[in-house]
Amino acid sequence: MKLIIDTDCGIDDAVAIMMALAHPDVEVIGITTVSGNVDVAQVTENVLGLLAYFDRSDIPVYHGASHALLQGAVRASGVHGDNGLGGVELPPTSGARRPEPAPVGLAELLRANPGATVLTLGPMTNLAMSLNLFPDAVSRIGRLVAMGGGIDVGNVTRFAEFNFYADPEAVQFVLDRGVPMEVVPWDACIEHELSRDDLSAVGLRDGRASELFFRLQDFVLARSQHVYGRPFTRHPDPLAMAYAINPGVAAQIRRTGLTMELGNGTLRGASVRTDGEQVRAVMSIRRDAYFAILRRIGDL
């Protein structure tokens, strides 16, 4: 599978990228960065540093949108730390970002690799801009998979999930282009609350990749202990990556239409189900199948 990753690289994004780099059936042909968990300059540094850590600076990285199409920035540094990686420092970058902006990079990657899978792990700003500038790119997307939305429950508000809430106009623009979309919403993520023992049970092989994986989890586990009184983590972006790699990890899929709530009230950013089947919403994921893909990180 040829894969383009669009990311606002926080802790769980980094794990998802590691999963893609480790899987023998995945060829990461490009990574685009977008404002989200932290500002886009830091996101780009995180991606370049991660690729340098694994000697994969051959993968092109495109610097993307600095804010949403219409609204101000929404950040999640409280969840991911000031640098987006829970304070984990990566080695100096050995690669350089490409000069083309991410919307152009997306179109060029799709033009050179028609049928590639696009996986969005952050706000959809880059993709919306790319499809606006290069409408022919729509027909070149093989699959569009997104971590985003809350079908019945949100995490920023009762109704809205962070990625879609951060730029709902971008999501609506992509939906309006008629692109079939496969989403792993917050609903599928909340059922996978992982303790430190659960993470150990994954069975990662010892090595630099496993060491980095557990260092990334430390910040989230400490935060949840402080906020909720128990240490746990959730893996929304890695779950979406697992589904992109192997749709068989899905335990339940709901076919639906989808529209975004774009008003400025309390419902803003909500994912509203409508008639239709444009969207495949993954409502549940099998943990054993997820762990089998996550475990490959140890092979890096």
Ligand code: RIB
The other form holds:
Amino acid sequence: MKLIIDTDCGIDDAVAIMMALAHPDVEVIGITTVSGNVDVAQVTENVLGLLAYFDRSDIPVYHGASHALLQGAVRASGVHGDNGLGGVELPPTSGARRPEPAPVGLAELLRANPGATVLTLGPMTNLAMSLNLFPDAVSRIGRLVAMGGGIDVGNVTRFAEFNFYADPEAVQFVLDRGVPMEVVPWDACIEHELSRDDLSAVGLRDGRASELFFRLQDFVLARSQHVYGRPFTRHPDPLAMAYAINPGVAAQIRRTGLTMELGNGTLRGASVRTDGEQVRAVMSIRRDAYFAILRRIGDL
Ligand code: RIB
Ligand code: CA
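Please move on to the form predicted in complex with this ligand, as the form predicted on its own is already shown.
In what comes next, the whole complex appears, and the chain from above leads the way.
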């Protein structure tokens, strides 16, 4: 599968990108960056550094939106650390981002690769801007898979999940274009609280990729020990990546309509179920099937 990854490259995004690089059935044709976990300048630096680390600077990187369409910046540096990678420093890279901004890059990649899969792992700002500038790109999207939303749960508020909360107008704009959307919401993520023993049991082959994977987990494990009194991590973006690669990892999918709460009240950023079937919401993912894809990171 030809895959375009749109990311606000935090720790879990980095793991998801490593899964894509490792999987034999995936050709990453481009990565677009957006502000989210950290500012887009840091996101782009993280992506370039990660690609250089695995000698994949051939993959084009397009620098994207610094802010949501309407609201001010929402960050998650508390969860991902100031540099977005839990303090993990990647070697400086000579790799350079492409000159075109991400919304243009997205449209160009789809024009050259009609039917490609677009996977958004952060706020949907770039995709909304791209489909606004290039409406014909809608027909060239093979699959749109998004990590985001919460059907019955949220993580920023009780009602809203970070990616959709950070730019709800962007999500609504994309929904209004009629794009069939496959969503891996927070509901599918919260059942997978992974301890270090769980991560060790995945069976990644020892090597520099496995070493980087565990270094990336250290910050989250330490933070959860401090905040919750027990060390665990969650893998929202890697779960979404696994589903994009193999929809068979899904244990339960709900067909539904979806609309975003755009008011300025308590419900802002909530993804609300409506009549309709535009959205496939992946409500649960099988852990063994997920681990089978995650394990391939060790082969990088
Ligand atoms: O709510 C989880 C999402 O927010 C993930 O994409 C994580 O990287 C953060 O962006
Ligand atoms: Ca993300």
